[in-house]
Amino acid sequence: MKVSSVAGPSSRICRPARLALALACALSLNLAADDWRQWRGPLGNGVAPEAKLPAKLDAQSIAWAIDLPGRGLSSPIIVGERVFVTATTGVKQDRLHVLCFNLGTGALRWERQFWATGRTMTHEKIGGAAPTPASDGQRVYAFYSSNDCLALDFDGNLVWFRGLGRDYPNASNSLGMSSSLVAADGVVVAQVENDSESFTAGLDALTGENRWKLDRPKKANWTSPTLLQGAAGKPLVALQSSKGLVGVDLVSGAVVWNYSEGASTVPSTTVSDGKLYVPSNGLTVLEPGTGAAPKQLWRSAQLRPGTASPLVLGSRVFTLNDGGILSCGDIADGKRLWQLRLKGPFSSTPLAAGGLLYCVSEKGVVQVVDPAKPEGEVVSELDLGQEILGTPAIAGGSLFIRSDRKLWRIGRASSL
């Protein structure tokens, strides 16, 4: 197995020849229409409207299950026939892994390993591979609690490596970092927010160098950036913190608007139909416009989320608290319509496909909820028997779930 490693300040950024890199970027890859390239999927909202997942789950629903080398809270991401997963190993969690599997068979295509250059100590529930990687369809970008960020091509060749912990030595917190990446329009957004040297950076997708860097509130923050469209279709990224939410121009890093009424530092904002569902003072729904602050549409204390982020499906919004109470609200006014107790506790965010909700508890129980029932109803369960803290992914008519030790594909088996 080929292993790539990075050690020492001199190798902080790897720059292959520009011509070779441009040629590699120009080569097209057959990308599936249902790629899942980031945490919570293509739109960052956890919804796969065209996916057809099984409603009834049992042991026969498992297409394949493969062993993983070490710890990981990050979600799998899927690009074409490739499934990417990150993990960390070692007593100090200082060995960083990126693994690529075949979607159809689960066979390992390649694995790359790197040494962490930043702080690796975390709370036992977070671990080193907490942030979910991202892809723009040209490369895969991985990020770790050690604030190491790297880019690989789809064959596993290193494009660049940034030790953000070395560049900004005070950027860490005592519990570990877990904000996931987003990547679009040639920019990779890394939210590195903590009690000391707190910032968010827009990294150049080709080189890893800063395109922009914003100072952020100095408080530990585990939320992830959210992509959305601004005025005239300009790409924006919403950054959430204890102070609230700001809309930032993805390309320039300029702040476009600001919501300053506070927000959670754990569950993240969800975008649906141009509206922002913000874990703020319960759940607050905002509508960005052309002004300096978004318009508040409604607020509900009854729909307060726990660790899991909000999910919007059709005319309903769903929040899940840590104990396992699923709440359903009307997106028109935030009125709570019903509550359903699931088998908790929960850390991962629910996903939606085919009108159903897929919720995975910390104890590894996958619960399928039909929200069309008058009070919601669990229509099937599958106990995977391992602790699962990360959010699943959806692609290829299947649900992809990982624990520290395994990666499962649940659903339609491919002919490949």
Given for the second form:
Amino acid sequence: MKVSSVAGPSSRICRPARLALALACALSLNLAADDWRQWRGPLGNGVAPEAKLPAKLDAQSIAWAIDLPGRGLSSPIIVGERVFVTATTGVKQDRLHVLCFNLGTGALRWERQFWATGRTMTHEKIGGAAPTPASDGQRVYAFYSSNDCLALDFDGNLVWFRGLGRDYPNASNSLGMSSSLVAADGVVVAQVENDSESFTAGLDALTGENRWKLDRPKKANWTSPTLLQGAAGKPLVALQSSKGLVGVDLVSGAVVWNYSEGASTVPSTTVSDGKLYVPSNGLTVLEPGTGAAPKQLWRSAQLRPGTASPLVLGSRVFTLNDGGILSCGDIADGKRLWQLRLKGPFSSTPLAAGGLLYCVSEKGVVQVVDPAKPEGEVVSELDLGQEILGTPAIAGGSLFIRSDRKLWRIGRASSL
Amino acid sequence: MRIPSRWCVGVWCLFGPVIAAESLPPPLVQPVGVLRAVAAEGRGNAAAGPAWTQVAQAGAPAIPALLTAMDGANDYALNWLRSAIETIAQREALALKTVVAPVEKFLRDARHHPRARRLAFELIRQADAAKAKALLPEFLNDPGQELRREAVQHLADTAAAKVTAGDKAAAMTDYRQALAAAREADQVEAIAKQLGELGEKVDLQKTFGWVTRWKVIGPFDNTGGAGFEQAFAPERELDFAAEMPGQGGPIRWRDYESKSEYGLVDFNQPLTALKSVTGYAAAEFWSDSARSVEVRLGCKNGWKVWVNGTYLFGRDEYHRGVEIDQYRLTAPLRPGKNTILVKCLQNEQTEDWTKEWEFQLRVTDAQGTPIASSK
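Cool, the form predicted alone is there; where's the form predicted together with its partner chain?
Up next: the whole complex, starting with the chain shown before.
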């Protein structure tokens, strides 16, 4: 991917838009302009290149709110006029749900349920529907803590079902699994990394069969894979673990490069402008090239993220610790520029649209931050009154947020 | 039996019970056979996708036969069939009322697959909520856990209402009945608590049916987790009189009886709080007959389990969590004496939440009904 020079605030929207297009073409994402097809959106980094969300949020901003049948902290994903949400029900969280809602009205289009085939035990806070589903524009792929993975077409017709926890019976984590899917180039990447039977699989998007299966470090891991473009345009997926980060050929599963200096097992790597912002020894920025190891550009202990993953917007990188301290750093050298205390605690990752940051606390307070202010500034808040652990989604000029009980569309009527 | 075609019979004989072929509409026999043929690692998925589309296009009258086709299906196939039936039911919501009677007949026949019967119940509830509610008490002792659970909850809710109404005696009768039917730990605990508040103490150790009398030995080494794969002497031969080399010198088996309500076998008690160690526990379990049972284990340490010297399963995960019936292992018992051997490993972690070196184990039937040693 072409590396642009550091841009000023005026180019914050247009450059990510170009990058989105380039990445989409490179990874065959079949990307529609306003879709949000995976955790952290089209670029996999939380930035909505062209979206304009309201800066001021209040109760009137809620376009609709609907009840969900079950728990989940996965993000909604949006393809065209469809909003997909996963959830689980039952005292053992062993009933797996995929729900499809109408983007405009919130009306339920269809719902499918499945029985978990793998272990469903999780920590109370995680639950069964922690991984965010993904779409390649052809199908929606859902994944659960039980390591059940399935594909549906957009009308709810089952295309395939895999019970990865049944196929590989020691592939589970008694605290729960939360790695989200990515899907591109005919491959769905499912990271099933745990203390015992630990692996990542590249599943065939059409049949769910293994295209490749890579043994991974035997260590519990809640991070998610990140798509990026490798040398000569080759599509890669970056897999983070306690050992570090590996770049893997998306189609073949071959390891292309390896960063081995350790990394967090909770917040995930963010890719921006061809650089990788890795939660490793604080925050470490890598630039993969043609070599066996990526080049390290800088490292900052001051920008260590908590549960939320890093966010890069223009020339700034943002990290959020669990307590609610938002840190802003310069992407050129990692120098911390300012810190802002938000109302925490936080589990979800902030998103960016229209030059603003949207941060949702565990207590359900949506906080809009203007990072262009000298020390950053919260410009509005909306208290949704429920625990929210999942990262929102952005589409249709709106923010989509889910709790264990509700799905909200937040955006002014004029943007619907 | 009506035979749609020679080929279809062949498919069905390969994949399922002949009972379903009698009632499946001929066009569905082959695609249903394809769905039932899906297997591990996505085998059969490529053919199952188009077959699913065919099945899901069927009308509501096909639902009872499709439910029957779930009998004997594996867990993957159950999900393929479930989603096809669900799709039909959502598309033909109004027509669903016309098949309530045969679906109810299916539901009442406990020989059918528990999950198929649960789906049948949900379809009835979708078509006629009042009928489903009226049926619920019938499932208090159902072999299907999902149906049983809801019936137990219904009875517990009834008991709670009687408490509110001041009829303590009737409430206690209902609670006792609910407790006897409950098979899942959270329900057992909740009902026992209610009975406790009404003045009746429930013996949880007996109710859960833990195996409490063991012989234990240790410590053996588990430095760096290597003990998981290392077969120490108890794995090679169970000689309770033998002295054998342990981590710090010669060691012998000793008796251990769990007094815990939750049947915990705590190696820290006889062996002290050690790290990077391996312990074994062995129990005799007597059975009147040859039968298949479930060995249900809860353990937050690394572990392996054998019954009569046959290895069942093991797991090298440490300190991620524990719950009752965390692992369900199927094992054959022979008439007379059987031996259960548990290997329980402690790792090197030193945090407060890593001090436990213990497990709990019970023997049950497939529904979770505790089975006691007959001697």
